[in-house]
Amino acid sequence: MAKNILCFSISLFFLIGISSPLKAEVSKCEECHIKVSPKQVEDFKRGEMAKSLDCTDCHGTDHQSEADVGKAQLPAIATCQGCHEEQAEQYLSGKHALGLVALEAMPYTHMQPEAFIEGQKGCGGCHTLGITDQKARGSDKRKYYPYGMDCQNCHTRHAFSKKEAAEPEACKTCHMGFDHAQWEMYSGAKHGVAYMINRDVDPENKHRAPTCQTCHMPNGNHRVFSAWGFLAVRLPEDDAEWMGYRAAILKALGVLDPEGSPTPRLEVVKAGKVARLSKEEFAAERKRYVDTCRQCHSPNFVAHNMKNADKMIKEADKLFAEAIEIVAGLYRDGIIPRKKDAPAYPDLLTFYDVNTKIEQTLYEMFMDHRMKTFQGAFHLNYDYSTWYGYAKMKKDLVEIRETAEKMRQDKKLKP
């Protein structure tokens, strides 16, 4: 009888220990935060890092009470780098680390509402994570962590779960919607559908189809990059016809002046790595994806699909270049007044901060419909590439042609 009671007591002890979300050992930080922010404590205690770290490893020791909350350090990439050096180095060599650079490159960013950018309720929700002094907006005192996005975007705090970050939904927060609907494309295409069906009904074989991480982070490499980049521009371009279309696009991006010479903004493009500026660079990035695709598909299938996706960019650029030149013609002829010292081409990087309907249409053609045309092609979502992308671009071009003609007629009729 005593033996049975002893066995029951031991079993109950281990059952309670295993099922409890919190460990018995409680730090001074946790004594307070279990009352102030209990879920943060629970998240941290259920994560792997709680086995070897405590709050002070990331937040420092200066914050000791509610009277000095401002002294708590906020972790940056360097904080994680102390333990995860290889992953941090990979991350820092990729595009995610340049999120803030891309945002700051936009001409009108500094004119946006504070809540929209630094309050992280618009573009700043993804691109400005890392601002440490939000009150010093637009001044020399404005401080950033060195990079715009960091580990906690995917390994969400305070659990910092590797398993969670490995699921495709971890990418969804940023990669969805208007100009980068990768989540909608992936989840609706065969790759995403097959993965999520099998995750539910046959978890052991869910990886018979790829996740976002399979292609963009092969073998767990944290260097996230793509061959075409956000702008879908590469230089040099051997296809002379395509290069003609691309020249118009580069002028509208402010990278080339109206005569076709490079501008200082080319350095911004280089810094943000939003385009591929050598054959070697493009080929190296493309090879990474081809090697991943060929783990499942035949070489011919991969080559054929890559070729046709590339061609979709050319077809999109053909429509887009004509639209750009139409609007540029309105600038040159004074139909659309230009600000002092403004370029003789529409500046696509001002986005929706324009003064006419035709410029708004051009902006949507660029940021919404062209993006979906080529992104849908590479994500194998043909509905997005067609109806949300290419068909919309053709509609945009019709509207731009008709609007430009009407604007010219109205100009003639004015006394």
The other form holds:
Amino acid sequence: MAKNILCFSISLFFLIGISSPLKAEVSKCEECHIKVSPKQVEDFKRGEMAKSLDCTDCHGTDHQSEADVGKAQLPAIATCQGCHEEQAEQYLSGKHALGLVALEAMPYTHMQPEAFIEGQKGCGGCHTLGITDQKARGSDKRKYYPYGMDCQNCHTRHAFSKKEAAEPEACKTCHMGFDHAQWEMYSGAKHGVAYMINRDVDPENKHRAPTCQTCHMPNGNHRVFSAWGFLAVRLPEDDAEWMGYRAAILKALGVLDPEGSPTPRLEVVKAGKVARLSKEEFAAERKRYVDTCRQCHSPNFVAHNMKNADKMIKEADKLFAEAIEIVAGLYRDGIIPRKKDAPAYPDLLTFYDVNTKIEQTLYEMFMDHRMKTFQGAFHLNYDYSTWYGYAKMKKDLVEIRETAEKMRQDKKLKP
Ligand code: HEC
Ligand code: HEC
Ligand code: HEC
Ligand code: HEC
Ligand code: HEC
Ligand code: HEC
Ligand code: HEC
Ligand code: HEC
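Could I have the structure of this protein in the form predicted in complex with heme C, to go alongside the form predicted alone above?
Starting with the chain above, the whole complex follows.
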């Protein structure tokens, strides 16, 4: 009997010892933080990591009291990378980790309100992605995006749960709304509806329909990337007619100058991996999607769907190129004055920071309606593709034609 108790105590000792070395008592940090931010501590204690980590593993030990809060470290990707090398490296090789690069490359970012960017109440709320080094941030952290680290975007702090990150809602906070309504599209389309109905009525079989993660993070791969990208401009292009439309778009993006020669912005496109720049690169990204679809659908069915989604981009580009050229004509003829140091061409990357109504319409046609036309096609939401996308592009084009005509007449009357 005594021997059994001894055995039991020894195994208990090892069990506790192995699963939570030195973490038996409540840490100093927790003792105080249970008063400062009680639910936060509870969240952490419920998570998997509380079994073997404590607050200091991510926040360091420099801050010990209310008087030295500024010394608390805020984790960056490298903090998690130390223990989760695979996920961190996959993540860093994907598109998310370039979110800040894309934001800072935009010509008008520095003109936005500070609260909007550094204060993370606008663009900066979603784009503070890819800061790897705690120190780089820590050195000036009150100014340079004080909060916002990548891994918690799907694994919210301090639960850091795998289950939570695997649900499609984990993507919703950013992939929704005006220019990237993937959440609305998916959740209203067959895949999302089938997934969510099954999650409620037959949870064990919910994965008969795909989630965002099924298609974009197959096998839990944290390297998230698409073939077309946000702007849907790839190079080279075999279809000559389509390439004609694309050239107008690339000029309006400032990647080509009005004569069609590459500008320094092409380097930005490369650095931010904004577009696939070889056929091989495009094909490799596309293949990953097709392979996933084929787990549930036949090859012909998948090919048919991909081909027609691609064609929707071409249809959208046809309307958009005409609109760009009308506005470019107004620049060429001096009806819209060119901006200092800028070519006589519309610049789509200025988004809404434009001076004329016609350019506001062009911006909406680009960011809102063209996006919805093709994003809806890939996400099987025919309502978005039609009524919020293609139909609106037609309306934009009519408006742009009429407004341009009127601007020309006004100029004749009041030169
Ligand atoms: C004696 C109380 C006390 C102790 C001990 C303490 N903290 Fe804090 N800590 C605070 C208070 C109070 C704040 C909030 C300050 C504010 O927001 O005004 C804070 C803030 C923080 C922050 C946020 C910092 C920021 O930049 O916003 C982190 C992270 C943190 N503590 C981690 C820890 C860790 C890790 C430990 C243990 C090594 C610890 N704390 C120990 C009181 C304490
Ligand atoms: C696995 C890493 C990890 C551990 C362990 C951890 N945190 Fe955090 N903590 C984070 C991350 C990530 C952030 C968000 C940083 C950012 O936004 O840049 C954060 C932010 C904070 C903040 C500031 C933001 C807020 O919501 O108030 C406080 C305070 C904080 N942690 C306290 C704690 C305390 C107390 C513990 C221990 C019970 C703890 N943390 C354990 C990763 C961790
Ligand atoms: C000191 C090592 C260490 C650090 C640093 C660390 N983790 Fe962990 N993490 C672990 C261990 C141990 C587990 C539990 C066993 C496992 O799942 O690998 C875990 C589990 C996880 C899980 C799975 C939880 C679940 O529900 O199954 C996630 C997600 C996670 N960590 C995210 C993070 C993030 C994000 C960071 C950085 C903010 C981080 N970890 C930092 C060691 C660490
Ligand atoms: C609600 C979150 C959110 C806000 C706010 C936001 N973005 Fe984005 N942004 C995203 C998402 C998500 C994507 C990727 C969408 C896609 O690929 O369909 C993206 C993509 C981009 C891209 C394209 C990156 C590329 O390489 O293709 C740029 C540039 C960009 N955003 C700039 C901005 C600017 C400038 C602002 C503020 C005026 C802003 N964003 C506001 C979430 C946001
Ligand atoms: C875009 C959303 C997203 C982001 C951002 C994200 N993760 Fe994950 N993570 C997931 C999903 C989804 C899973 C579950 C994958 C699966 O089902 O196998 C997961 C799983 C994990 C796991 C558990 C792996 C396992 O098999 O047990 C760890 C650890 C982890 N992530 C760490 C991280 C770290 C570290 C970062 C930041 C570099 C990060 N994640 C960023 C979505 C994300
Ligand atoms: C059935 C698979 C599938 C599901 C589910 C899915 N997507 Fe997609 N998604 C795709 C395909 C296919 C593309 C286009 C890939 C390409 O460029 O070849 C795409 C493209 C994207 C893009 C790039 C811009 C665009 O829309 O074309 C983003 C961002 C995106 N998806 C996010 C999401 C989010 C967020 C969810 C969930 C709310 C989701 N997707 C659900 C298959 C899926
Ligand atoms: C914190 C906001 C945020 C969350 C949460 C988020 N994303 Fe993103 N996502 C972005 C931003 C911003 C970009 C554009 C990055 C860039 O500028 O390079 C992006 C890009 C993408 C792209 C690549 C589009 C391209 O250009 O190739 C896909 C696909 C994508 N996200 C899918 C997802 C999925 C799936 C989830 C959930 C599992 C998710 N995202 C969660 C903000 C987010
Ligand atoms: C995990 C399995 C799974 C994956 C992966 C998957 N699908 Fe589906 N898909 C389904 C189910 C289930 C349905 C609903 C069956 C039905 O149409 O009644 C469906 C329906 C569809 C439909 C019919 C939509 C409608 O409105 O009627 C299309 C088109 C489709 N999928 C295309 C794709 C494409 C393209 C991919 C890859 C990008 C893909 N699916 C990936 C399971 C999947």
